[in-house]
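First, one chain by itself: the form predicted on its own, in structure tokens.
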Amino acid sequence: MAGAATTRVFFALWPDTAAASRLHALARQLHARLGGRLMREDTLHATLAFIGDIAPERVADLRVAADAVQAPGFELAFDESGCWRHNHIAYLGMRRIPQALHGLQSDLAARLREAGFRLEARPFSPHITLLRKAECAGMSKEKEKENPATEPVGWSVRDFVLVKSSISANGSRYEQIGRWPLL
């Protein structure tokens, strides 16, 4: 379904300034051991709901699915990192996923569902993916996940966000194309 008369969309969670300059700050440390290419700082997110490829007319179904979400703020910590190896991406992730983020990402998806959108059937696992085509073989197998940051990265999440994806050849361009309020 890819193609000029289809938009591509998900749903995410977005680092404030401050937690994306250290989210970039660890991925340039994560780059100068694996390589790969790094994402650029104001990229840099936390996928709620994939939905990929869909007719422009369905962002309006999209947008009365998250009025519908019922979900408290919460405060966000990513303490892992690692990579994958099959798919060459070095990631940040969490060794604890906070039950609200559980909540809000299930709530989202049930209503998502109900409105007809397909998403993918592997289990949640929130992640901020730092470097693509990475050489995971630089990080040791007892060590593809380990916390390169002194302390946790995190924010307080208040929101989230739906996002249109442009894909150039200088990478992707992320749009906010809706914004919604947690209580």
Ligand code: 2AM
Given for the second form:
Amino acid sequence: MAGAATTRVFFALWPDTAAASRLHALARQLHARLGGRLMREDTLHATLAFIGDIAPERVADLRVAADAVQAPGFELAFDESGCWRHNHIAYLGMRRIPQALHGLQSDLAARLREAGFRLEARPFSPHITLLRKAECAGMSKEKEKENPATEPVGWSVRDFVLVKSSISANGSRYEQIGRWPLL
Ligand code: 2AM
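Now show the form predicted together with adenosine-2'-monophosphate, given that the preceding structure was the form predicted on its own.
In what comes next, the whole complex appears, and the chain from above leads the way.
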């Protein structure tokens, strides 16, 4: 139901500026090897729940669902890079998903489903897209997962955000339209 009458939205974890800068530095390193399209520093994020295109009046229901989430803050560390051959996305992921992140994501997803939003059924795979249209062959298959960082990159997660996405001439434009602090 894409079109002028709908709004494309998703919930995400947004890095602080220091983390975004380190993420972007890693993205540039990967870009040198894999090519493709480098994500802009101010757009880097990890999606918590992708909602997709909805009627603008349904955004209020998203806010109600997010208001009900009760979850503690936590430390997040992305400690592996990879490249998905099926969609040519080079990303940072994590070897182990922290329990607190699992809790936050499943609480939010449950409340969104209760409110009638359809979410993906496939397991949650937290990641930060660094490159699109990447040549994954530049990352050897055995080493499909390899951390280019000398240290994991992360941040203290203190909130989650609701983001409105619109397509512009130079890629997606993201606007934060809501923010919910964690406990
Ligand atoms: P991606 O970076 O792996 O493409 C905005 O588009 C955000 O929502 C991106 O982080 C994107 O993930 C994610 N996203 C887009 N379409 C999606 C879908 N159908 N299911 C899950 N996540 C999606």
